[in-house]
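Heads up, the chain below is alone and in the form predicted on its own; it's given as structure tokens.
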Amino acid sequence: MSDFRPLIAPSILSADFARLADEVAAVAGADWLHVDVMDGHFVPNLTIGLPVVQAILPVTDIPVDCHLMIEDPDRWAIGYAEAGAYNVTVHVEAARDPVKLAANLRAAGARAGLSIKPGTPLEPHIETLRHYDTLLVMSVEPGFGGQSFIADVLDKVRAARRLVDTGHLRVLVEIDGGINADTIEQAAEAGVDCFVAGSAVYGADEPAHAVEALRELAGTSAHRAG
């Protein structure tokens, strides 16, 4: 891990939606911009959809990372890829044909991500993950920001890290939920590559500085683990 550079993906779920363009600009220097799309069906919350993503894309150079917590992603996910999202993540619990969906997302120009809830085991989906670019491990129950980190999911992170390090998988390992200065180090030590952080970034006085601080914490921990 000597050349490891942690990726920090601020989640706009914790941003001020009335000032969204300004809030996006406030995290200049971030690696990805994480956008949570919730439909009120797959998860008990309703956030934003494709029109807002289409409005965000022209005002930022940060790669947009769309996390679709929605029913029927096989139908709806492609639109986010076609709009220009860099990474489009769907839930394995919702996708009907995740292998075909990964191919369609890539054909539309995006990286394909597969997310698993805290209670979903990794092992049954390893073969499916061979078709994906990103594994998003949820460290809270999806649906609402500001929840507490579930440390038990780090066993899945460690298992995925071993599969990547031994060449059995070629995915970037991402984590989402409860990531802050107190939890990012243990996530980094477990083998996470990309860290989604909402309130830890947007709750700070200087969001861009918070991004840098989190990246430094993660990098130090990953070096130590490596």
Ligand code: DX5
Second form
Amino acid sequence: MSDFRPLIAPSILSADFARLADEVAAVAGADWLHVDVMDGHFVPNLTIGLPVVQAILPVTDIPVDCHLMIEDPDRWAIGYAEAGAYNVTVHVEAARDPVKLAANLRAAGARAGLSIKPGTPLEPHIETLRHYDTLLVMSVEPGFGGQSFIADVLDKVRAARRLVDTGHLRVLVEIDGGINADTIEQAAEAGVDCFVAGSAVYGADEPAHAVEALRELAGTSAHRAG
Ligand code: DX5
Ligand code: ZN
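Starting from the form predicted on its own shown above, please give the structure in the form predicted in complex with this ligand.
Complete assembly follows, chain above in first position.
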């Protein structure tokens, strides 16, 4: 048995926005709270932004994980770090200077995350990832909750896991999209550290129980070197 402890990050995209503080409290045992920021340009959907993140931060002790699906993150991401988000993830497809952006996020006190869409290869971005703390592998096309898991992206997870386990990268590997009781085990086996789950958590009768059940499934199926 390894001492691997999977992180579960409920996505509030599937929560009831009219009762947001209660919905955050409903996942009290979660490791990270995933907040999907969409601008209607980088993705064809519009959600919430900095004012809502600023409202959530004081009402929870859970580290807030902001996933920015926006254009021009070089300009806008820093505000989320300054507000107190624990991890701020930008998309490599949108960032102009991702190395400088990571440095700015870290200087503002946040961890820096880099996300790749399902069709974006990992290989060209490995050097950039040396400047990041988190790699977010999208397992659906970003934009909406409740989509089906794209298992093909697990090859990128395996490649990232190898790079981390051999000491070539020092990122936490996070996956986002279509994670539920049927898909989390294969993601864990491929080497994911942190699992985002929206509809699987907030669609459950007891969101906190869903978090525990997902963590248990991920923990028992992961085989880690060292
Ligand atoms: C999709 C978002 C996800 C979404 C996941 O663009 O980035 O975080 O909330 O939702 P589920 O878990 O329902 O696929
Ligand atoms: Zn997300």
